[in-house]
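Take a look at this single chain, the form predicted on its own, given in structure tokens.
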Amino acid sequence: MADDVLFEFLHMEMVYHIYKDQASRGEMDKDRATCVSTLEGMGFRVGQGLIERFTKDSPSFKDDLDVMKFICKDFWINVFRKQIDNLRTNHQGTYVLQDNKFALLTQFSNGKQYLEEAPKYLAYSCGLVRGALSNLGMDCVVTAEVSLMPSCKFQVVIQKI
């Protein structure tokens, strides 16, 4: 319980610090993209490290769907203390992970009041997922979408080589 709150505060402070640092430099157009990229990169590295730790005693995965099930259950539970509420796929490399009460958005209001602020708080989480999948051998693009807070959908598109 207490460690969940600490993680949420740390996440909020990381976002605040990165956006404040970029705003002090002056260029607002480049800032938003740079901040999102910085947060996503931080999440990517952390995701790589976490997945190494979480899979060290796991058997190997037989396909992409097994990997995504692991992400939705074990990885999500270890990071956010709950499972993904819904996993959908088109069986062609696109997966949609839906979390109806995403931990890093619950400190905001329910509804649409702070909807425009939500994307900057999702960049780190997109990086976490992308880093974890990268270390499992899946090159992908991860995007997040919020239509009603605190619900969030992460879209994972696997890049086929």
The other form holds:
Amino acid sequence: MADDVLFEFLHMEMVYHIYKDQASRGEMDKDRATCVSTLEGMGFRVGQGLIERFTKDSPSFKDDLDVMKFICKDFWINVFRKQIDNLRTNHQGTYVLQDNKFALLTQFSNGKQYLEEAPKYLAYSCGLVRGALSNLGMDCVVTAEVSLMPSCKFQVVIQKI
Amino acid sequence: MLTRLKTQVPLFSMNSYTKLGEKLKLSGLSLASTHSHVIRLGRHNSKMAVCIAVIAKENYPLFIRSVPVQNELKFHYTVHTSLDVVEEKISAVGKAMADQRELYLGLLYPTEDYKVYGYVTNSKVKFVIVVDSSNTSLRDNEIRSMFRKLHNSFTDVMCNPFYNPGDTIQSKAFDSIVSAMMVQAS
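Now show the form predicted in complex with the partner chain, given that the preceding structure was the form predicted on its own.
Complete assembly follows, chain above in first position.
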């Protein structure tokens, strides 16, 4: 089925387009920060809409951990066709989601090649998770890190006000 | 006025109708219920709300529509007071961990004229439907299906790229779904 790769190609083109746009306008310094926040913003809005659709039929969540489990299983399966491999928490609002074969990074490399380009391609997904959580009532900050492709870790820190 | 004919004694004399009318009178049914245009109204009336509101997570209205338009303030107030009951139900369910937590909240509170039903989504957006108390034929299942339709329509609004979450709902499609569920303005 060709459906899955459609989004992957679109995503690659999106990242390329945003960076090209930025390069033709501003200075080199501001580049990375604004591009990353643009991509993250896109992911945020999409995450909000997606979560509305996915949780339409499921009962309310008991607590934060329940929400994170939903993100790791149902949400990740629907978006990236697999579950999160490892969820760790310190029970004080910080969660680390580890995906050993992240769908958007599999085409890059199997090791450390192209490592410095990886963060651009993770910004959208960070926004996706942040949007999904925000619509469920949890304000948080999501960051991603990659040390060995295609595995990556998303760190979710819940803001308690 | 016409909406009450089904339950009240007809205003015209029975004798001016045919034997069918007499048979119905004997069996206890009101003749008015066989009068064609009253039947039509009667059928519509049983599935209609008087006011529908969508409230955001931060408790301000995203969408509120009511019929008749003259009493709008009263409906706004009714919906506002029902929010307290919604909050109470949400927090009450939280303590009863064993329960399967449902999105449909059921009858929030009945006033002398109206009954108010509530529903909350996973994104903490609340739907409130106000129906006329004289609609005894409106069953729980029908209210649930109305909420289901509302939720589906709201999800579509949410996925619309021209809609910013937190704005009032301007979508015509949503509007038409809501209007279809409300009492026709007489």
